[in-house]
Amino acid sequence: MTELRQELKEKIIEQLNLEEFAVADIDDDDALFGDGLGLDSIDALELIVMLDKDYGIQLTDPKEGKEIFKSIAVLANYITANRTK
């Protein structure tokens, strides 16, 4: 699992080019939106086409989505029990 949010935190800074954070910068209970990162709602496309590339999960819910990205923990909880690659 903590390799897991490692690469979570990777793949977010990378993928949403978040240049001012380092992966040590982010906690896995950070919020993700608002005052966290601050990502906004193209940012959340974003993750929602990495989960889908990277994981194999579709998120076709919105409601389910901001349950998911409301931090590192959550999300790697969700991907280790729905993924499918």
Second form
Amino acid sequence: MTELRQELKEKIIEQLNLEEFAVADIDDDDALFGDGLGLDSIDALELIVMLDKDYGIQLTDPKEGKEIFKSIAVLANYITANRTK
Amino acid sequence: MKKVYIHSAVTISAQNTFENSEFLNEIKAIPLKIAPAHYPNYRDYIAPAASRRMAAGVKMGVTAATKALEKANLKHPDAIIIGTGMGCIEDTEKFLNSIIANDEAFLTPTAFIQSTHNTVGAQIALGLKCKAYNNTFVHAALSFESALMDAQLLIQQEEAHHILVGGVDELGKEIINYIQLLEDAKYKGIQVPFGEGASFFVASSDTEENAVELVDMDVCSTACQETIQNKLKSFLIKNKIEHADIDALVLGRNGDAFDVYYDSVTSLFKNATKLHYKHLSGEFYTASPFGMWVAFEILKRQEIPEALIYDGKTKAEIHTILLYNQFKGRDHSFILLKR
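Same protein, different state: after the form predicted alone, show the form predicted together with the partner chain.
The complete assembly is shown below, putting the previous chain first.
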């Protein structure tokens, strides 16, 4: 699980061009949207594509995303439970 | 018909032209093949949250535009007009490569959104919350000139008073290497590095002390040397300018076989100081606005840096400058500036 969390932080920083952040700056429970990392709706689309491409998870209900993308810890738990690759 | 004045000129180029208040006093040796721009500190101009999705061209464009507006004390232009030859090629490459790599699936939105040619104009407008006329011209080496002509017409016809107009291109990561290979294979290909940059100007119908006036401009897609000479003669007659009135000629020489066009034009102006600039900026579709920035600074400061002189002596006073550019014998442009 720790490895997956680390991997997610690296991917998010790289794919979303979070130039201001290093992996160490992101706590597992930090909010990804809003006051935390400050991600927005375009980032949400990027994350949805990342889930599909890298972990074989297709989100069909947009409301799911709000809960799944709450933090790195929540996202890692969801991926572990639902990944197909 | 209203006259057109240039109130400010700002360029980000391979030289330190943005942060340095001196005029090309320290020339930076640029690489032989590809010359990236000397990037300023973008944090002073663009919020990190906004800049993280911007590629080099958008950052350069937004930053140069912001400073051009600041220098002209203008907050809300009546129009934003951009010229770009290749647009946001970096994100275009990224998007196209990701289509191939992912077998046309899993396409993400960011690179696509940022890859359109009008991204720079749009980002400037978003930053300014400016809902005025916003247009981007994509016309190879006449991209900036098309934008400038649009600005000229809008001001002359009193449809706008103050216009932000600029040219921007970025190197990208991949296609430029293929272009370089093709160029190297040619006999007497381009002899200056390929470059990038953003040059922005505020054009206005208001005059000011020692104002630089855009007297006129003209463009032509294809023409032989003789036709260009004749067009230039007609252009000067139309503007009631004698050949001897031209104090300096700013030419877009890049060392390739088509420099004969510049030789042909130069022969008409025995007394003018002949200048070149692409050995400092590199060659790219919107290198010519770097030449216009050079001309603007010369007229304002009444000095010509040594590095710009191709032939001739500097005159004591410089009132009138003619710019001529072409690319591979196509996309010819004349711009006439006067102080």
